[in-house]
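Shown next as structure tokens: one chain only, the form predicted on its own.
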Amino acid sequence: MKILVTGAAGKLGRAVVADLVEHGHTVFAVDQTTPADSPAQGATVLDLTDFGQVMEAFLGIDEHESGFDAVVHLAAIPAPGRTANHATFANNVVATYNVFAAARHAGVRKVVWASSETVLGLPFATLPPYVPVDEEYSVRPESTYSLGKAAEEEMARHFARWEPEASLIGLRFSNVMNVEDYERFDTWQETPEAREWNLWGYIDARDGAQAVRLAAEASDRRGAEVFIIAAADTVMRRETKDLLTGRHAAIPVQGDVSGRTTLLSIERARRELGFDPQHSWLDHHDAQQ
């Protein structure tokens, strides 16, 4: 496939580009900075809040051809608090609209884009209705960043309604980690409350990339869909049931919480996309000891 990837210079973007290229896809990488070490064939600096630039990327810029089979949209201010709230909303939501609209105009029917675990209600000052949390309950954004992601999910539903043959898959990524990030995990083991804000979840960037590729390659899906993408385990060494204490003991349990299993349910992604996370922080950490 020929795939346009936005946000290619980011933590997840680099892993996604590497994974797509490794699996034989041709990638046109764009970002606000040039990812010099990207394995993609070509990299271009674009402002995704400028619709003209986004449209030109889809239609071809000089030697970069058009005719993409899919777009993977990862570019965004990546978390709350990185800049003023209005700037986060204006950047992220406008950029996503531009990508969705340009894809529609260019006839690209496969869009995979980065939503966020935050729409589940993070940082869970109000407890979730049950655990493991899944895609079944309504979004409950608690920050402007998350509100933007909720707006993007709603936009995706309408773009899919306008183009019944289109597939817009939003991946609700948990906290993305690289291997070097695992050095910090031991600092949380005696203070689990430090990571309760996302129910102790994370996703290895390489497994996040796997999910992106599987979504892009899924040829039989139509409409707007969302999937939680997280590691199979938590950031803690202790068993998951032992984390559900104090105020968390009041949360109804409606699924498997045995062992160290994640409280961010990836069952739908497993079942419908074939997602199968291969990387655990604990395996890597203990291998370094």
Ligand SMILES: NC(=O)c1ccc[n+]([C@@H]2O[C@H](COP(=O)([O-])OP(=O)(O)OC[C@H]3O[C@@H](n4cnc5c(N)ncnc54)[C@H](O)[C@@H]3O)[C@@H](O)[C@H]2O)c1
Given for the second form:
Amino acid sequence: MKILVTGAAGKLGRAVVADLVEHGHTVFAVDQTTPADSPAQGATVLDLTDFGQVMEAFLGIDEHESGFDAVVHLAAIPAPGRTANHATFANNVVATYNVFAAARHAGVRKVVWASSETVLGLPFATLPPYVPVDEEYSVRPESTYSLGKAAEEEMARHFARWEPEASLIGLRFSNVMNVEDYERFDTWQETPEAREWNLWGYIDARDGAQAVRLAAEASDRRGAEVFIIAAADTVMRRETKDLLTGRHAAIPVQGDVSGRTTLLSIERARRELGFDPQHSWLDHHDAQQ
Ligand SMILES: NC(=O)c1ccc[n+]([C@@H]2O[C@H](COP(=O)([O-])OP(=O)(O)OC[C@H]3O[C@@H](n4cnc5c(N)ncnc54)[C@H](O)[C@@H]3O)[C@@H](O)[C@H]2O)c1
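We have the form predicted on its own; now please give the form predicted together with this ligand.
Now the complete complex, all chains and molecules, led by this one.
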């Protein structure tokens, strides 16, 4: 497939571009900074909040490619607190509108885009209705960043309604980790409260990339869908049931929490996309000792 990837210079974007190219896809990268050492076929620096620039990226800038089979939209300010809330909202929501709208104009019917685990109610000052959390309950954004992602999920639903042949797959990524981030995990083992804000979840960037590729390649899907994308385990060495203590003991358990199983359910992604995470921080970390 010929795939346009936004946010290609970012943490997840770099892993996604590498994985797509490794699996035989042709990638054209866009970002507001130049991706270093990218294996993409082409890279364009542009600002996704400018609709004209986004439209041109889809239709071809001079000799650059057009006629994409899919767009993978990862560009965003990736967390609350990086800049003023309104700036995060304005950047992320407008960029996503522009990508959805340009894809529609250009006839690109496969859109895979980064939503976020935050819409599940992070940092869970209000406890979730049950664990493992899944895609069945309504979004509960608690920050402006998350409100933007929730608004983008709602936008995706309407773009899908307007274009019934389109597939817009929103991946609710957990906290993205590269191998070098695993060094930090030891510091949390005696203070589990340090990571309770996302129920001790994470996603290895390479497994995040796997989810993106599977979603892009899934030719049989239509409409707007969302999937939680997390590692199969938690950031902790102790068993998951031993994390459900204190105020977390009050959360109804509905599903498998055996061993070190994640509390961010990836069952839907496993079932519908064939997602099968290959990387645990523990394997990598212990191999280094
Ligand atoms: N990192 C995480 O833990 C995490 C968790 C859940 C969801 N996400 C989402 O995943 C996606 C990728 O996150 P990441 O960690 O790779 O972030 P990142 O900051 O490393 O990469 C994002 C990229 O988007 C680009 N970008 C931002 N605004 C742009 C604009 N207006 N025009 C062009 N390019 C723009 C940036 O230059 C950057 O290279 C984001 O949508 C983020 O919200 C990230």
